[in-house]
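One chain comes next, on its own, written as structure tokens: the form predicted on its own.
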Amino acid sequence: MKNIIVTGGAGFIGSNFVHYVVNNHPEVHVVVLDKLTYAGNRANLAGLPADRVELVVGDICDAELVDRLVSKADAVVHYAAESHNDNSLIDPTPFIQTNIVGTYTLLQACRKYDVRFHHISTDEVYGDLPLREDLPGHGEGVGEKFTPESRYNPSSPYSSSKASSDLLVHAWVRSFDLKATISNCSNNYGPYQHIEKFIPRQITNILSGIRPKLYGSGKNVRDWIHTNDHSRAVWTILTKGKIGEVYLIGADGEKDNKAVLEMILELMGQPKDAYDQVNDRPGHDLRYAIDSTKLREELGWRPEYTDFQTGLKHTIDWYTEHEDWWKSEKAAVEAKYAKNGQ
């Protein structure tokens, strides 16, 4: 695969995906297919050589666009979604848009072009599990978890969406034979995330001088993985998958946020009860949970960020050192919190 496009490529976890494919694989170059919403930013893909990577700024759900690119690429990975949950529940429009339409657009380019597809999803498409007291600490325990045979239950405007595009893809491989695979990966963290999402907002709070907010109780549980982790393992599964198969992605991260929450506190030298509760957001899942034994023993993947509290201080110590990225919006992602008492 010379050739890749990636939608999404300058958001969080498609801009690591992109930062990963160029230092990793020379031979193949970038085009990066982005809408520029606030989600995405071009200062994420910055540093990167010209002549690898090119930024087209433009919409999944442009036919004639998508159709022009996909024409001269070997592969495309499907990054690009609406993706807070939050938003969803506020407004819907977008999600059902970008995540349902933008991703049938794509499939009829790829179909038209016999071009090989992998599609980013997420794990909050099978709904929640029961939440559990005793939470393992590296992945050892017991306690129901998502599989690739799970039934689907979204339980959000966000997550149903992305369930539709799930279900999209399954039905252009069996109706059109596209060769197409799809990821389902828990929740990420690291460089570039958005500060409305909760680790980088708890750091960016404490940065700034403002007291954390907790949803809640905070026992929601949540199976985190280090984004360097995931960009490896969706290339992974873009150049050793089989095709129409499911490969769910996770690094037995399992957390609750208040215990999240306390261990960024810890790290950034303040007393681990600093923090306020605030109102619950509607329809919270209590659990997420992944077994990717799938994806390890078929295809030979293990994630390298294995212990959260060091990928945690990394996290930390980036957002640390990079407050010119987030802090112009901070205010404002504040603001807007504060209007739903969150």
The other form holds:
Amino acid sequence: MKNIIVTGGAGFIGSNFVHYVVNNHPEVHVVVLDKLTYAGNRANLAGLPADRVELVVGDICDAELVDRLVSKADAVVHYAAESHNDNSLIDPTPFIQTNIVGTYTLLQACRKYDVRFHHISTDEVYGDLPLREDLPGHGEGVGEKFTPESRYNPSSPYSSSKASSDLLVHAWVRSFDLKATISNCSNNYGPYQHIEKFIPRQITNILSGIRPKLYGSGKNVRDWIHTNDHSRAVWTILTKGKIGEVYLIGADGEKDNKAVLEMILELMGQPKDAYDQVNDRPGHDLRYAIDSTKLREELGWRPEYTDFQTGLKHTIDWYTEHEDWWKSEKAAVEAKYAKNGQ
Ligand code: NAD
Ligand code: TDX
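Same protein, the form predicted in complex with ligand TDX this time rather than the form predicted on its own?
Below, the chain from earlier opens the complete complex, with every other chain and molecule after it.
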């Protein structure tokens, strides 16, 4: 696996994966295919050696470009997507185009050249789980977490477009023998995450003198994983995973939003209640939780960033030290939220 294409490699998780590959697998050359939408940023790849990483600015829906690049590759790791639930509620159009048509375009090229394909997906395809306090025995039994057998039940235009793309991959494996795997990961945190997302939005709010914004009561639970653990899991699946299989990636990091926000406030020296409760997200998923037993037992992966508070502190430090990376976008992001009372 010497030549890989990383789609969406200038975004949050994709760029962290590119850094991971460059730092850990010196034999690999990476072509990043990225449209540089509002979420893509050249700066995320700054400092990486030019002989190891090439950025091609282009659209995964551009069949000619995709064909040309895939014809020279050993594998495609597919991160590119429209990724924000709130945006998908305002305008689903680019979600349908990039997440479904874009994935289809890549699948066709990989099929033509018999190229290994790894599809990056989300736990949100499974919908949501009841809060633990609402489960019999407080959620210590069967069905408390998502498994690869969980039913697809997406809630938002974003998650339903990701679910659609997963189904396309399954069909291409079954009907065309495509050498593909899928991973569904929980919520990532770490450096280079766009400031529209929960954790960086609150950190940069505090750094900008704006009160953090919590949707509704903040009881919704997300299962946090450090993006470096996600990268190592993807590499493990790409190199050791069984073709046609689905692997769930998670680090047992369940926390409700209010608890995460209070931790951010405390780490940044603010009173625990110095935030505003704002309009809730329509259709807001209650709880995500991943059972990653298959990945751990079959492929031997384990998360390394198991101390969430330390990972969060490093993330706060990164945003504090990289104000130039986010400052120019802050006002526009907040103005967009303000229109929805968020
Ligand atoms: P992001 O929005 O930060 O980055 C997406 C990248 O894709 C950007 O660089 C953007 O320019 C690029 N892109 C968008 N449309 C494109 C197109 N048509 N052609 C080429 N490039 C295009 O997203 P992220 O949070 O890094 O998520 C990356 C992937 O991981 C997505 O597939 C997402 O569904 C999945 N995922 C994300 C999380 C999470 O917590 N962020 C969790 C699980 C899975
Ligand atoms: O200002 C906010 N206040 C708030 O309370 C924002 C932006 C979010 N929230 C809540 C909504 C969610 O319950 O925080 C939680 C996390 O929100 P997001 O960062 O928007 O993430 P989420 O909707 O959970 O989706 C993320 O994880 C799964 C990624 O954005 C997806 O791409 C991934 O598939």
